[in-house]
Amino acid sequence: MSTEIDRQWTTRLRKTVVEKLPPDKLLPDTQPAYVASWIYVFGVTTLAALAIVILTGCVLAMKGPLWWHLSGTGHFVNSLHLWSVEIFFFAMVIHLWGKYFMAAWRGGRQLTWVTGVVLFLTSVGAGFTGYVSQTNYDSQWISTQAKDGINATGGGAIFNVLNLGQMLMWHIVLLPLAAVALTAVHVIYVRIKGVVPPFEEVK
């Protein structure tokens, strides 16, 4: 017989979370032998690069464009931001293709795969809005070249690449929030379902 406490949404949520993701799954002490693979190194590299992207992006946002264009330290932090983005995409693409050829959606892991793919597409949008938010001639050229293609799809009605303020807000608020949320969900699904085993391991 259920009590009043058992019917509370917080109690039900806690029980569901603990059932789906017990502490030994959330923070495991060991992993299967097949996790000792370079393809997972690129997954972790993607996470590390994302952390550096966000950290350097926060510094750039606090200091503003006059700092990253005119200050030596600003140039350095801006370069760290750029190269961490390059490493992020390099590692993510290798991880994505590696998991594709491993058929990582097997064993009920479809949502793990889907969140990874959507995260990649979200990151492409974040990278694009970053390029058009540089406040230099490169960003002006990129935005003017991109506007016709986006307008041809009808997307220009809500996504104006010539509007620096709009692009900057997409780049530093909306898309990073989406990327971090999707990353968290992706990692949680990996913890819930586990790492996909090699084909010969499947029963």
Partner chain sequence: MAKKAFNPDVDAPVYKGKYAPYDIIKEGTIAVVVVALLTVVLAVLFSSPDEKAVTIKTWSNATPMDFVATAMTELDGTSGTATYGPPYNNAATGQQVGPLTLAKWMGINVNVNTANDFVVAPLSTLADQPALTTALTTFAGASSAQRASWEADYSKALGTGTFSGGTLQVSATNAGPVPVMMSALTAMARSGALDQALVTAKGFYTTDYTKPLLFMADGSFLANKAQAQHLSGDQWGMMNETGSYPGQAWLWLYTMWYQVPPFSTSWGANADALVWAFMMILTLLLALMPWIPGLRSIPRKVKIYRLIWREHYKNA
Contents of the next structure:
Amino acid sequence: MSTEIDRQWTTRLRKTVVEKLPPDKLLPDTQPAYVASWIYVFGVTTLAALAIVILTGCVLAMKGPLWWHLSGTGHFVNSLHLWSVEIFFFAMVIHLWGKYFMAAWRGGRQLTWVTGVVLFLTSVGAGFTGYVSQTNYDSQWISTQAKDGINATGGGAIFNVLNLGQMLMWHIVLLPLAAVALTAVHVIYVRIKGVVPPFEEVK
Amino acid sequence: MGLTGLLGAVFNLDHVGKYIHWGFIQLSVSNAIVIGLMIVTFISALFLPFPGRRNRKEGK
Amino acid sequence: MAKKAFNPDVDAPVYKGKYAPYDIIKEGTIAVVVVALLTVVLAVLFSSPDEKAVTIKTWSNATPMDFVATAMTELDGTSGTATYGPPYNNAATGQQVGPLTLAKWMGINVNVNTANDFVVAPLSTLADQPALTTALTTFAGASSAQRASWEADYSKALGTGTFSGGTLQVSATNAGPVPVMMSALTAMARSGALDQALVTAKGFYTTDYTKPLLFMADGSFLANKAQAQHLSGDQWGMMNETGSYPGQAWLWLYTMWYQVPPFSTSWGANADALVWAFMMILTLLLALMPWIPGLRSIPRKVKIYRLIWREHYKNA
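With the form predicted on its own already on screen, would you show the form predicted together with its partner chain?
The next block holds the full complex; its first chain is the one shown before.
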């Protein structure tokens, strides 16, 4: 017979979480021996790059959107932001190639794959809104070109790439929130299911 | 100098870039380098021996 | 219930082999430190691009006749923006994917009336110019047929027009108030006041640059600059960057479709909509890969995995 405490939402949530993701799965101290290739480092590299992207973005946010045009330090922080983004995409694409050739969706890991693809799209959107929020010639050109693509889909009615305020908000609030939340889900799926085992070779 | 010197670019990329034309493909040299590096990195990751493997053999 | 047959592209074998020590926190820390150092090195070596934004002031000072010609197309409703359709106005249907008029269905949510927003309204903010005030009153009171006839006369004369010594010389004789309006707008543009008028139309604070950007995009100054830097759509420009910096290389597939038939030829009028539709299908295929027979078997068949797990297979 379940007590009142057992029926509480909080108790149920805690039990489900601990059952699905016990601490030794969340923070494991061993890995299956097949996890031994350089290809495995690109996931964590992508995560690390995301951390640097967010950190440098936060520094840029502290001083506002025009600071980096006016100060040498600001320009340097902008350079850090740009190059961490380059590393982020670089690592993410190699991670994607690697996971594809391992067919890493096997064994009930489909949602890990799907969240990864959605994360890639979110990142492209975050990168794009960053490019159009630069407040320089690059953002003028990119936004006036990209408007035709977005308008053609009907998206222009709600997503106006020529509106700096709107793009900056998407870039520094909405898309980072989405990216971080999706990353958390993606990593939690990996921890719950573990790293995909090798194909069985028929001898 | 000092900080400002350090913060300036060692290689100045503020000039019109070079572009590769292969048939209908047009690619900036910088993008080509980035894409080339990605492919090289991917292939190296597949082929280079991963350290730590020796430990395991000697271990259990 | 019968057990489903094992599908090597869907199911994973149960691993019963060895485990090795793994320090996930140490790995994460090393990754952050390495990426941070690499970022600093790249930033010091290469910096980042920052080409100053163009203004209507710089445009109208550099190429005044291009500015006047563009402004005239805004006034007579023949510019790219004036004839755009949704989401700016209802001058056209907008692009479509077959019978689907997506842009039209979403409606006009970013209202732009080029004659009023780009020409008449900014001019009416100029105070203490009696000749201009009279011209604007005459223009406002005229029938649309009358306006069209003035505009046509001015546009025709514009071909032989010149700009020198700070004065616009266009020998239009039957253009009514249009010459006064165009001269005033040009002066306003060259002073920088038009840049301001276009963004502050709704009040003091502004974060929306839709109007000046559309106005500039209708002229050729912005585009010529882009062409010289290899940024145009037909130059795979979407993945390029100002200067010699790497750009959004991850857009290669999206920008590629614009370069190839039929997107670049017979589908050209709806290329944006069709490329997007096509990319959506490809993206769905990528996202749904685990469920697509054939595509999901490629990794097993190309056997790149044997390189990744070579130790595992050697020890097995």
